[in-house]
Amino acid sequence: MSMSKEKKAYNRTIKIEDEEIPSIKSRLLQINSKQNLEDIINKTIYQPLEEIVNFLPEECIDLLFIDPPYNLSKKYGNTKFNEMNNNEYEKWFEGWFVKLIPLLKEEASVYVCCDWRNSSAVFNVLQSYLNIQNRITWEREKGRGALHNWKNNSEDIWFCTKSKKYYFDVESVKLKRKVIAPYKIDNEPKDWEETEDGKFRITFPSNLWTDISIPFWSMPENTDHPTQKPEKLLAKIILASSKENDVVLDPFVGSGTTSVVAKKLNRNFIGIEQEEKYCIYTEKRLLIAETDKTIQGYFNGVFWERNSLHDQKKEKMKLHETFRLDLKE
C-alpha cells in the first residue's frame, strides 16, 4: 500500500513514506473482548464502530465528538456511503448512537456534526436522549459554488450534554479580533488594547464561527481525507468542554484531527476508524504532535480571526523564542 506521492513546492500535505508504514501499523489496536479504559486510552482502534462498541468501557468518556458520514453518496477510502431518505438516515444514526450513550460520564458533553440535509434527522435523535444546549454553525469557506442554488458554505454542530450539569470553560475559547473603529473613554481604550501589532479586542465566542479555515495543501495538518475537520475547530470544542487529562472519544476519527488536538491540549483520547489508510495518517500526525503542539489560528490562549496569518506568525515566533529560552535554562 503505497501512500507516498511527489509533492509540489510549498505543498505541506502530510506525506507517509512506504518504509514508515509497518512501524506505524504496529501502533494500531484491534479488540475482540470487553476492555478496560487503560487498555484503549490514547489509542487508535482500527475497526468499524459497530463491531467494537459493546467492548468499550462504560461511563468513562468526558467529551464525545461525532463526525459521521453525512447523508450523501460519498466514498471514504474503500468504504462507500450511499444516500438514504431522511427517515432511513435517522434510523441508521440512532441505531449506533444509542450504544455510545452508556460510555458517557454523567457530566459529559457531546458534539455532533451534520449539514443542512441531515441536521433535522440528527436533532430528532439527539433530543430523545440528551439535553440539547445549542447549535453551532461554522463557515467552511470552500467549494466552487452552484449555478442554480446558493453555495453550500456552512455546516452545523449540535452541542448536547448528558445531564443539566456539565463543564464549559468560556474563558478558554475567546476570539481575538482587530478593532475597526476603536472607541475611547477619557482618551483610554474601551474594551480593546493597542499593541505593537495593532488594535485588538478579546471577545466572547458565539455559536456562529467564521474564523475556521478548511485544511488545504499549504497547511501542515492537511491529509488527503475528503472531509477532514480543521484542528482549530476541534480545539474550540475540546478547550470549552473538557479539562486537562479528560477522555475524548471520536468514533469516526478519520485522519485523526480529534486525537491529535486532544494530545496537543493535554487530553486523553480514543479514536475509532475502519479505514486502515486513515488510521495510519492518524498515527503519523500523533507522532508529529509529540514535538509540534501548534494549532493554526490558536496562539497565546486565544483564537485569531481567519486570514490574520501575519499577526499569528509574529506570535508564533515569540512563542518559539520563549521555548528556546526555556530549554537553555
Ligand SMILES: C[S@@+](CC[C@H](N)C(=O)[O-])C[C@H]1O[C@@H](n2cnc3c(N)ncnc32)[C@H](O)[C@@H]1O
Second form
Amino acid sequence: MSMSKEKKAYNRTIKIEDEEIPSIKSRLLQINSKQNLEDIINKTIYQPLEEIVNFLPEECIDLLFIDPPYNLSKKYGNTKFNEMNNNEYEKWFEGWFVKLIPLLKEEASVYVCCDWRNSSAVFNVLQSYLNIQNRITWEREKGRGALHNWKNNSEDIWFCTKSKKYYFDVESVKLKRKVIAPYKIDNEPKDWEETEDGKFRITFPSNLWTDISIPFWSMPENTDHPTQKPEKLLAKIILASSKENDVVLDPFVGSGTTSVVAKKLNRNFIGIEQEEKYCIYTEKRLLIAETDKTIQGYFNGVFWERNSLHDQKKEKMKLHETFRLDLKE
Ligand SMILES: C[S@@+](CC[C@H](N)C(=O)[O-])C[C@H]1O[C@@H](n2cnc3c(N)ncnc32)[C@H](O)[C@@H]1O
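Let's see the other form, the form predicted together with the named molecule, since the form predicted on its own is already up.
Complete assembly follows, chain above in first position.
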C-alpha cells in the first residue's frame, strides 16, 4: 500500500514511505475481550467501534470527542457512509452512543461535531443522556459556493457534560485579537497591549469560533483524510475540558487529530478507527508529535486570530527554513 504521492515542494501534506508502513502497522491494536485502561491507553484501535465498544473499560474517560460521519453519502477509505433519513440517522447514532456513556467519569465532558443537517438528530440523542451546556459554531473559512443556496460555511459542536459538576478552564483558551479601536484612559491602553506585531487584546472565548483554518496542503498537519479536523480546534476543546494526564477518547479518530493534540498537550488518549489507512496516518502523526509539539495558531498559551501577523510570520519562517524561500515573496 503506497501512501506517498509525488508532491510539489511547497506541499507539506504528511507523506508515508512504503518502508515505514510495517513498523507503523505493528503499533495498532486489535481487541477481542474486555480490556483494562492500561492495555489501551495511548493506542489506536483499528476496528469498527460497534465491534469493540463493549470491551472498553468503564468510568475512565475524562473527555469524549466525537466526530462521526455526518448524514451525507461519503467515502472514507474503503467504506462508504450512506445518507439516511433523519430518524434513521438518529437511531444509528443512538445505537453506539449509549454504549459510550458508561465509559465516562462522573465529571466528564463530551463534544459532538455536526453540520446543519445532522445537528437536530444529534441534539435529540444528547439531551436524553447528558447535560447540554452549549453549541459552538465554527466558521469553516472555505466552502463550495452554491447557485441556489447559501454557501455551507459553518459547523456545530455540541458541548455536554455527564453531570452538573465539570471541569472547564477558560483561562487556557483565551484569544489574542487585533485591536481595531485602541481606546486609552489617562493615556494608558484600556485592556490591550502594544507589541512588536501590533496592538492586541486577550479576550474571553465565545461559542462562535472564527479563527480556525481547515488543514490544507501548506499546513504540516495536513493528510489525505477527507474530513480532517484542525489541530487548533481540538486544542481549544482539550485545554478547556481536560487536565494534564486526563484520558481523551475519540471513537472516530480518522487521521488522528484528537490523539495527536492530546499527546502534544500532555493528555492520554484512545483512538478508534475502522480504516487501516487512517490508523496509519494517526500513528505517523503521533510519531512526529514526539518531537514537534507545535499547534498552528496556538503560541505562548493563547490562541491567535486566523492569519494574524504573528501566525503568518512564523509560518513564513518555517517555509523559509524548509524550502529556502525568499522572505520578501
Ligand atoms: C468525520 S471522520 C473523523 C475525522 C477526524 N476527526 C480527523 O480529524 O481526522 C469519521 C471517521 O470515522 C471513521 N468511521 C466510520 N465509521 C466507523 C466505525 N463504525 N468505527 C470506527 N470508525 C469509523 C471513518 O473512517 C472516518 O475516518
